[in-house]
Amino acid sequence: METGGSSESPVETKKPKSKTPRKPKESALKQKSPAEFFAENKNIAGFDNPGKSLYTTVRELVENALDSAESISELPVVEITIEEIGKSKFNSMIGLIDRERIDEALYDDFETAKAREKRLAKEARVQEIQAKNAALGKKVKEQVAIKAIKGRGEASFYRVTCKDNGKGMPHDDIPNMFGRVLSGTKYGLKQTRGKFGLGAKMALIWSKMSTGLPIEISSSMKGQNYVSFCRLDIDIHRNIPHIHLHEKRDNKERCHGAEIQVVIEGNWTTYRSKILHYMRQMAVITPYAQFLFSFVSDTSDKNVSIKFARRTDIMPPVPLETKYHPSAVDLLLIKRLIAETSKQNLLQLLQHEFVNIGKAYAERLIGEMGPDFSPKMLVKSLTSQQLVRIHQLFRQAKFDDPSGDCLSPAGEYNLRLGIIKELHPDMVATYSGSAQVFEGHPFIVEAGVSVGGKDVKQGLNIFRFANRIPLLFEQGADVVTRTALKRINWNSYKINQTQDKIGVFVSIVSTKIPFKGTGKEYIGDDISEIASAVKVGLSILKNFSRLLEIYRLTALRLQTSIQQCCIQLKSKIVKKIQAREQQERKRNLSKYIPDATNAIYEVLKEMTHLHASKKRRYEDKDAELLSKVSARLITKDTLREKLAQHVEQVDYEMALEYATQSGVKEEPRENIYLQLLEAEKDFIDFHGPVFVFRLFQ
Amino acid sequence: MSDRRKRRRPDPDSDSESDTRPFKHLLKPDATILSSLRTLASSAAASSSKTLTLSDLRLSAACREVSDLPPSAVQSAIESLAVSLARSILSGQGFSFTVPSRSSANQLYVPELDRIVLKDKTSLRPYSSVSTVRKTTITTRILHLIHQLCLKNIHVTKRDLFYTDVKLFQDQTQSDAVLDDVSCILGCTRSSLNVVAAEKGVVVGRLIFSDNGDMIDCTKMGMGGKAIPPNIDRVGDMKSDALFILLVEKDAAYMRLAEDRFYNRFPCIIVTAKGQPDVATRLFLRKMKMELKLPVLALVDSDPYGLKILSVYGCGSKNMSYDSANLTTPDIKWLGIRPSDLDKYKIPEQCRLPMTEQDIKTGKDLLEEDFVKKNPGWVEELNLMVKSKQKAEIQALSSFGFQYLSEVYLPLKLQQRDWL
């Protein structure tokens, strides 16, 4: 296996340094490739540490797989496998011979004689205490296995494989799609999961940094009779792919899709739950996809294999690529649009490159711009001053809000199904808001609230999604969390915030959601200078606050959405409480009989004493009752029996009433979805405006 | 140099500072202030006409009021209730209580009386309903306990009552709420049930009264003052040479005034209930007002809750409106700290607090209340508070020195007769 690629670039940079060590400032002006920038600042893309890197790798691959399948309207089937690779296995993979330690004291985890003494003494003490406990007959806890001391160099390696049934990739594009950072197919203005095509490449950069092993891709497109196989890594210094093998193989199964395999350093132990959470939340928001997740290691008890089954075949529509809204563009963007446009004159530019500008409106705008503008003037002849003027006008003029048609929200139906499928809640309510606008970008908020369910902890469980990707990190500061915690009065919906298992699901989709760590707009296709690269970094920070801004704007919307859900739930909860009351009524009513009757009887008894001792006089009717009490004709038990009889009767009447009111049915049943056994199309659909008629052949 | 003469305890150190204390120079000699206070006291004594009662008014809506009943009357009321309950059970009907509703929908502010009264709406509390079974049981249990108290004629605290059956009552708020219900059902005051709350209020100053036969001189009670006795019927023989009663919201301000012997400089009686007033303090204040015929001036925080506390003393609380006749003290003047004082006395920014959303909401709600509306001055102040969105506690005055309250602020307020 070739590993030379990884050592190439560092050697090159070192050489001049060692020759002229005294004048390091001579080469102050350096060029840095985007790949280099991201290799050095990999935390921006979510590769902070080995654990997070494993998580991010999984997530990037899964999201790419989903995008790929959705782009050809294929119900996604994604298989993701993480295989743990032991040290010796890893060494053999890279062709390194396992060396025994010769000089033990050289290593960081070497136990000195003193430390050994200490440890033995401690162990002896523990044993002593245990023996004592055992002698005293106390229950002895299983001795906790002494944690293996892990040295610094003891990294764990994983092979991550992701297989999908998506579009696949054209044979010749594969090297560039993986081996060149900041090149991608997702640069248009539309709602996408991907972050400007950085993910898979970052995984590759990470694998190169931690293991030096190349990435393996096999892909096949629909109708191709071959499978493209490619093994490559990346020349970080030059930001170009370094191809090891690129060939066409036989496609026996005639399948389409891609399989990507990468070996990276990671940390399964600490990020296990994050990754599983991610998969689960992904399954919630994409119930139309099927996920197969498995973790394989040498010790079989650590193995995990989960199948997230498909619950529906209704996919949200593919998000449409849309044109820019005038209030959403900046100067740079106007310049770029002009450079790329095929339109000749200003009128056409305004009319066709932006949304919400009609012909008449464009003419009015041009009239407003000033005397040196005319509808027929050539766009290429616009001076930069004139561009500034256009930009200013765009900022100040009034435009209709962009419509949310280009967005593809998960949909209430899918969100609901997802929640039911993964959490099995007792109750669920969903709500979908209408499109709103922020700085020329439309966005839609959808929310769901569930109560109860399996594997849900008590209290609030918050699930956040942005453009249908789960957000797992930095939950505390998030507006969804804050809204759910502070601005919703759960009590008024008969939901107990601390006792009930509440699930809160909020999904925001937009043409521009600044995900943590990236901003699509600011990345050009040809960044090569470090200055631009730093700008990317800065804009990322800027987007952070932008995200907060959007969130602040949506906060109110969010609150109403969650409240809507709660209102729906309330009626269900009330019904449920009624049903429970139904069952427990008799028990509850009977429980207090002794207390109530005792209290009354005690007063009566006191009265009989007073009556008997003639301290007090009572009316004849009362006296009659009192004499019965003193003659023990009426006792505590008489009262108790009578009251119990009454309770019995009331309970019977109420039960009858409840039955007539609610019918025989106990509670509304959920519809279940049955998947077709054979997905082959042997039917014809007749589409009407409100229904689809399916004729099976 | 008139400044120096005014000071009770001249102190060379602080004397040079006294000029720097804001508004100190405005103060006139104490004698001037005292004479103006004297006219106030005499006018209060003269103007106190016959207090109106509900029956005088002939209101269109029927109202419910309770009266003090002797233990024997309470006992027989409970007994006849018990007999009727037993009859009802024996006839197989189960049983139920008819409880006067104490909800806010059943409250009525009577401007002529300047207090809240309870209307006559009642609700049925049947045993055989899941939602009321607990409350009904607790009610019977409390009735039984009260019956025993009346038989033996002893007093217990609410806490005592709660602990007789913790398992049933679960927490004290439940037994306390039912206790008020029982008062309403039987038509007697809560004191007649022989149940009292723990002592909370304290009084200090120019007041002499007898507590259970012992004469108490409130000028000789040290700094802490005398705890207001829970049973008002033990209190009598009130005598005083004070010119006014100073009602203080906070314990801290009360301590300051007591330690500085404010009541010796300006003869007064200082009372506090340390926050929301309890029944005993309200009864005591009313008794003082009625017997001594003194004007009452209130010193509360400049926030919605300060005004709320003021209103409880003045017009009664909704929870105990059934007994508002005995619990309220008419004609309490709002001395301070009023929202307008914040700017008037140049209280520094850092001592003011921004009002929370909850505060502002409470303030706006208060503006809708009749007892605020009847006093245009209060409405103005409250509007100012809600608009400026700032609040301040009495302690904010300490920014000019701990004794600013007793040595400058209050004397100046009294001098200017600045109350609403």
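Please read these numbers as outputs of a predicted model, since none were measured by experiment. Residue numbers count along the first chain shown, from 1. The term rigid core refers to the maximal set of C-alpha atoms that superpose within 1.5 Å between the two forms. First, how it differs from the form predicted alone.
Residue 603: CA moves 2 Å or more between these two forms after rigid-core fitting. A displacement of 2 angstroms or greater separates the C-alpha positions of residue 588 between these two forms, with the rigid core held in common. Once both forms are fitted on their core, a CA shift of 2 Å or more is seen for residue 634 between these two forms.
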Second form
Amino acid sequence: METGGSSESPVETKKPKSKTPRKPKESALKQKSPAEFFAENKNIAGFDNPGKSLYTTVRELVENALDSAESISELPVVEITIEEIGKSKFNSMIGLIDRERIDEALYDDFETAKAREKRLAKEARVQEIQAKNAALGKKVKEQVAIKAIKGRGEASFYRVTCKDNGKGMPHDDIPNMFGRVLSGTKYGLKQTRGKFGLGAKMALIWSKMSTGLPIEISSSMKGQNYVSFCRLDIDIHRNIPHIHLHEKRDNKERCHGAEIQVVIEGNWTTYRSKILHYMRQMAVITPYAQFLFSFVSDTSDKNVSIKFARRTDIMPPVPLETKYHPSAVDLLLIKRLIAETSKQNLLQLLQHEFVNIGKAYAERLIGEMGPDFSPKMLVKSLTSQQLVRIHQLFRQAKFDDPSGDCLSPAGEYNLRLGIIKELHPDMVATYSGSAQVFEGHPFIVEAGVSVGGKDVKQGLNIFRFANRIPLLFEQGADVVTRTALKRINWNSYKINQTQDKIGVFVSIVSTKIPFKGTGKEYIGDDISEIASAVKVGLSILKNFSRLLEIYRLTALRLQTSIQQCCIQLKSKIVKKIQAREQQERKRNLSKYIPDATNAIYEVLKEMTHLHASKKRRYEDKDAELLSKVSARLITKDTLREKLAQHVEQVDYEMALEYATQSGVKEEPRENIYLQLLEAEKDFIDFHGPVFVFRLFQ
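Got the form predicted together with the partner chain; could you also share the form predicted alone?
Below: the lone chain, stripped of partners and molecules.
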């Protein structure tokens, strides 16, 4: 017992400690602002790495500039400059003094003695092999310079500047337009260039993460006598702008537009080709715009300056915001429309908040909903169950397809001009389809096929556009690529898929592009996830089945578009082959004319000698011909000329017979562009599928 008592005594001494009151744990629930979410998931918006971030920044600024100019029907002039900033210059910009290294071994790019010995041995072996090859007379490859070791922390920085002649921005709206994520002017149901509605905001977030430097904006609207200047960054955790300077400056030049400047970490070396390809493809799809691109470096050999000149002044119409199609809405969207509508009753809601619902059809829908519904019932009084009933009826009822009037395709004329301007092909054909519908969203497919051209590789060169912006990544899985590779029989159109230089251009515009993947870089052709999605549930399977139908429909339209272009090209290629065969045939016949002339003339001279010596008599036309030969009225030159005329006549008759048998029609129409002579003229434009006729008054 004593032992037990002694063993309990230590426990008793700890009891007071266990009785001390503990502070209640704070809630583990945390929230993230939209800016914080995109900062942590920057790859979603295309900021995967420094190189991709530089490309995406350029893309976002250029597309914003085009949207701004097109919104006021101004022919866009966009200047984009990328300036390389060295380490010392960057340090001076942020107020950091350069410091010499003290402990070299501390750094990632330090080369140990063993590594140096290994590198020198490798260089010695390479030199020995090259010396042996040179002694044997073999071709010696130039020794590749050993790349300098670059530390992980050694970053490259660039100042990206974009200037446009667009609408500009209201002075008071600038901070929120750049410093508050998910706020802007592009939200709504309409065709837009952007993918997430982030624009330059994501470039500012990347600048905040990589350099800590603010963004600078200069903006002026038409008629303003001042320029709004704003220097700001973003409070990522609170999703609000942090303004350094916001003031009005004198607009001496009375210009309008915006100039945006941001300093970010990037990698020009790895993404140089992507950026230049993007600018070139943007010049193809927007031939009415002028782009001035420059890359500036301390090393003059790296400098780049390219001007993509304007080819036409015909602009597509501005995309219009449209109302939702009943089959394209979900339950959450119906609730939002009811909360935002100014209409009082259910009949007015159906008529004015959705497309393709007239008064009579709205009354029929309300009658089908059940006895709890009436045309005059207040929309604010609808219960959750009634909203579900409306949603169910929208999914099951039959509605007319929405029109494509709200869309703004590039146009067959502009697409054709853009291809000719940038690629200089031997032949080009274009096609613009009519508006089609998927899930209540209209879309239009435009296509172009070119053969030959400048800086075009052999084989298929595929150019993809979605809402008039180039898509450069994840091309292999895209519906355009798969259609061009697998569904088009190029040989049937006299086009060699491997030897010819073929350009395939496909542009899709819609109020909702069916992108696949978080990066929104391609439009999928197949749904490989269906098999795994079956395990999740029937509802998910239905969603994927609906998407699969969309992709199949899109693929079919693309195939038809490309085939229409190929049909146009086939007639041109056949004519070209015919002309080449005609020239070859004529050349083959003509090269025998001298020999045939000499042979015939010698025969005629011999016949003349026999006729004169009366050894053999010729009568009528033969005698007359021989007398002309004797009188030298017929010479070798005469025979040569007659044979050449005969070759021309035979060649013409054979070509005519071929055209009659093959049913060759008139030459397809070619585009004609008349340059404007004077800037200020009154005129009327008459638009055709592949031309614009301008009548000056």
